[in-house]
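Shown here is one chain on its own, the form predicted on its own, set out as structure tokens.
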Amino acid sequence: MQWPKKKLLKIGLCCLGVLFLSSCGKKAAVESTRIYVGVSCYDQSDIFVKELTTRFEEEIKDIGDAEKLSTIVTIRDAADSPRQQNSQVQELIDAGCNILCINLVERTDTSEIIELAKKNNVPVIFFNREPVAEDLKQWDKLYYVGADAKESGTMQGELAAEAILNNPQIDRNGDGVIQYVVLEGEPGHQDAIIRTEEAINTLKNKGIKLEKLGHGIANWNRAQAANRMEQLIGEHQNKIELVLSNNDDMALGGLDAYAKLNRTAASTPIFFGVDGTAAGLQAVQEGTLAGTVYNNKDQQAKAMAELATALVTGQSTSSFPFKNGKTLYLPYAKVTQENVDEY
């Protein structure tokens, strides 16, 4: 049986459009297991923050073997330039990035990058740095993984709060009141006048009379915290018997001073960081650093891998516990000698 020309052509051409339906849908299929995260941090010199986008890294490769998603993580360094963290946002968006990972420079500057992603239907987990709370709601897919940064300022309160009520050498020179300097992130940064802020009201609450002495804006840097720390040492010389540092970094940069310095253990006050950095860590196993605060890089990369994927693959957020359905705060623990080796 012949079929007329003109009707083999109508089947052709619906044999073709049904083969072109099908590959689009295959491509569609594709796209939707292919998670391609563009991640900027604001200064990955920043040992926490270099160690959080490391276990992010981990963390996104084990829910791709998992799941069976194709992963790929491009990671920028915007060297602490807002301009410089711009160009990189539209360059990953250029790239194919279907998720932004974004470290904020300025925290109260996102204006240009929340238009782009928004411009371009790619969703945002800002991280680490905390954006104000109504730049969030600019558009339904701005998140924040964090941590609450009043609760790391009152826990280094406490810490320092218990050593110096089980200690009584700390105050070497006995008068009932502790000498302090604080070594903080940057100037204007939320997250070092949190931690300032709480952690002294929190030692004042245990009791603790308090004169400071100075303070030093080390950028959150180890070399910048031993400079302002020989600074602050050769003003205020063996006064100083407590130094409150916003980050580990700078409390080892701290110590450094005093090692620099050839000072005696005696004569060395006593260090609290916050973050729980490897070094950090090692520091307070040997008892240099009296304490820290463990920012908890592993439940923050895990958080931030599964709702990425999640937001890519069309997945429920449901499940996750938002705070004011934005924001997840991981919590903070305290680390001491005594408990260090669990971290």
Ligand code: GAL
Second form
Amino acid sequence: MQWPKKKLLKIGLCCLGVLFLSSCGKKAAVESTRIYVGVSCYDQSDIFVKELTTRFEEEIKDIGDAEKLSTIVTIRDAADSPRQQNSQVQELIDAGCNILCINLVERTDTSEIIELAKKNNVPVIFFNREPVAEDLKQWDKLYYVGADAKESGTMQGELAAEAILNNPQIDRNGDGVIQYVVLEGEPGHQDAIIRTEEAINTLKNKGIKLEKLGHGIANWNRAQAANRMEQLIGEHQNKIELVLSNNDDMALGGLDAYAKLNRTAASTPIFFGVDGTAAGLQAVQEGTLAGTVYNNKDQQAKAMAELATALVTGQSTSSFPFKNGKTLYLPYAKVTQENVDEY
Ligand code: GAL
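Could I see the form predicted together with this ligand next, after the form predicted on its own?
Every component of the complex follows; first up is the chain already shown.
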């Protein structure tokens, strides 16, 4: 029987359609020996995030070498723009990434990213900037890797309390009350709000009397913190006895301000940070930063790399210690001059 030309054309188009759909299906079925990770960072000038992503690249490479998998990592900087981050996600998916690691610019606005990931069946590991719990529930391939902000605040408070109780000279004016200021990270960031609250509560619970002189918002940034600190010194002169900083980089900025004003060590308050960045740890070693709380970038990077591998290769994720089936919190640790060499 002779097939009419039109019918042949229709059958041909149908076959093409089936082929096209099945190749999309293959892309969607995330089981592969090639791990192509698309990373978008909220702002690559952020010191901790930069150190964390560098560790991540090392970890995923190690896993690739050990398990004979090919691994590629593409990192994009969203430069603090949610719009830019959304288009980067589209680009990374178009480039063939089969897993995304997203450091959200805007923690509370995940809708476009989740929609794109879902549509293309690409799992997402959010990291460092925690989405709200409701958003993580929107799809079963959404995860978060980070740390429990409350724990870091408690530890910073404990470090400060121990130092104050053991060194009466910290209360320079001897009034039995510690006059303090806070250098705060970005407004609305889980780590800024909770670290501050918890550090203060912990100090109070340890019986330390406190008087807040002021605070400066410095968005995790050293230069901004130096400016804010100069203003605070201008307002309160030698009254500041303790500086609680939401991260190391801002604590270093605060110390820069004292150095710039040529203040002696005796008229410089005691500083505490969080993160244990390379520069932060060095300052602890040198004794300018009294202590920090290690934000475990090594374990966070490892957890991200292992989870990414499991999700792409189709391995079971049941051995991961998830909280609510979605979140991996890696523990913080207290660092002082006594144990800094271990880091
Ligand atoms: C925090 C960290 C800060 C900053 C911030 C960015 O966990 O302590 O230094 O990197 O994340 O989201």
